[in-house]
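This document starts with one chain, in the form predicted on its own, laid out as structure tokens.
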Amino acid sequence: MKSINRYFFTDMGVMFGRSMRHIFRSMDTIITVSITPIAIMLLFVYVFGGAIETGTENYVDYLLPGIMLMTIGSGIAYVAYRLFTDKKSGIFERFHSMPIARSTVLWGHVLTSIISNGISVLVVILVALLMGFRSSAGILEWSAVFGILSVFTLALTWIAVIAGLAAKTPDGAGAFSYPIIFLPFISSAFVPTDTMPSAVRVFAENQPVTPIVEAIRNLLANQPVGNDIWVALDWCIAIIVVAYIFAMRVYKKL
């Protein structure tokens, strides 16, 4: 046990490398993850943008934070699918027979998710720049944005781990991500919440996406973030803790 704990990070590095090789061998995954969010961004900016009043000069500036979250929500479905494939192939049993820390198998997938989704988000940002997105944020603000996105990715990825380990079919492994992808629609990602009916507005203002979107939007505009960033981090950390506990329980039963 002591040797396993001693080499935990070495083992995790090996598992991370294995998972990343799968990504590099199928880079089309990165593009596939980005396609739907980019299509939605194009649709809302060039079709609906002129009719939506957000108080900003450039609608793509207002829209981009929500599109980033949708990109991550789309990408985590692949984590669940890859875990399901590993489970069905019997590779877990092979890893468990080796003198390695069991949890490193999952951490390899989780870290890969953060990197691959980060690349997809960068693709979306590049498209947004071509569409006219501009930001007055400095290095610190951009660092904070990517920090929030990384923690958000980590939270959703542990949910994906549960889905991938518990699923009975490949379709079931990725189906959980659909509500997450569309959750930004019922938030301040596309329109201000004060334009919504009261019942919808209450939900929109008290779900995790809204404070995350508001914090990122203010950071990109180089504006004070207020309490939103702490509420956003509280949501993400709470999800990480709960999802990690349940994921490890499911994993131990395999």
Contents of the next structure:
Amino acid sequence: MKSINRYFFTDMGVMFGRSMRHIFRSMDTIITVSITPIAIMLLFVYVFGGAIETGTENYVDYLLPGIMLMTIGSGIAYVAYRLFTDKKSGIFERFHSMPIARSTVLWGHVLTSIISNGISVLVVILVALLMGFRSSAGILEWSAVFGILSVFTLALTWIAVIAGLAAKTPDGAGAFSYPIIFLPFISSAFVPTDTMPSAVRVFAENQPVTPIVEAIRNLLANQPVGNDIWVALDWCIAIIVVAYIFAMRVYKKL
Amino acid sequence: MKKNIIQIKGVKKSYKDVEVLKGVDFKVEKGSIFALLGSNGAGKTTMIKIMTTLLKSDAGSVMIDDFDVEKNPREIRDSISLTGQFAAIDEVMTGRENLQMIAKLRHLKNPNQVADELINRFGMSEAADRRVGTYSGGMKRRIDIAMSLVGNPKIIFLDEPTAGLDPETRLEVWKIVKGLSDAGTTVFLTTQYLEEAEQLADKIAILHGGKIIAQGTLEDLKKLFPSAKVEYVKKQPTLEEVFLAIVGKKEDK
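Mind pulling up the form predicted together with the partner chain next to the form predicted on its own we just looked at?
Then the entire complex follows, led off by the chain already shown.
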């Protein structure tokens, strides 16, 4: 890589400001992103919740971490969509023919994704509070929770970058997020894995959602997180590295 | 003898098995308007992409403002701007914000002032604070071209600047292009309309089958044809002339 452009941070600021404007001018996307996870949360707490044995007093407390991940899963579909629109509209070409630090074009979207998904997650947490969610976590634990969520968002965002840049249609750009939204169902997000048939259980316990959910759940309950947090971070970092490499490859071919 | 600000020699480019450019040569004089004429799919956009550092050629040399696209793409990006085939504007932002954004990305000292000036110059003060998504096609084209002028680049590339525009807006774009050239900017444009090349260009090159099959001034090109026969034909106004006459009366400023 050549020396970092001296305008990197200026350009970055402009790109970030641009896509943040998109977020604030279409706040409905925040609602759209949070509404499905909230609906699922309501459904599970008030319909199925009574019949689910989690060993915790309050099912919302158990459920919330998985719902947070689901929210991020549906939020990144918009990242892919916004990138797709930029590619199609030719605005990428305009930027690329200008004397700017090229990578900032992508990084602007990536940073925005972290902020906008953070806002969506906050909305979900507010609703959970209304539903009786309580946490004994302190500032340190909450910071750790948001740290994990940010790294998770970053990982999914780089996958979204690949999808958005490689897609041929706007629908195609967002389609990759469905399996990701579904992933928490086959994890310990909704119910403990003990009652699952062994094949499903092996999958559930060894996919990234479970350690992330467990780590967040223990942090929020002010319990020791053990090894889960490291497994969770390993997963996220591995996904970031692989997705970033592929995303850059696709980006350079544009 | 004026300096050649663009020098293209033997440029080749293939997409997979399809050879789009098979050795293209031409030169563009500083401050002139140069039209690359060709039908759809002739490779005009490919040529523009190579010159604007978006695409690498397979062979040949491309010198823009004394810089080689292969070796100094950064320096070239400082002195050019590209207006692509489709209006590349941020539709969620206002016209003014779009101009300010480009000014900031060109690292100008006073982006707001630059935006204001262009808004005045293009007579867009009314629309400037509306979102671009609400603009008409002609308005979008205008802001698109205005964005290309931010920072006064030496060379402006316009890829089919009037494709899909109504006749009135087309004339307006022509006026802008002529104005640019009068101010000393080099304009490189592609078009599939013979009339457009005839109206605007100092030099015309015809791209066909991956090569430049003819180039020169309009006069040069006319000489390639057998001398004109004199015939008397009653000239009917074209629909375009009728349209412009009526609309022009209505909106005479």
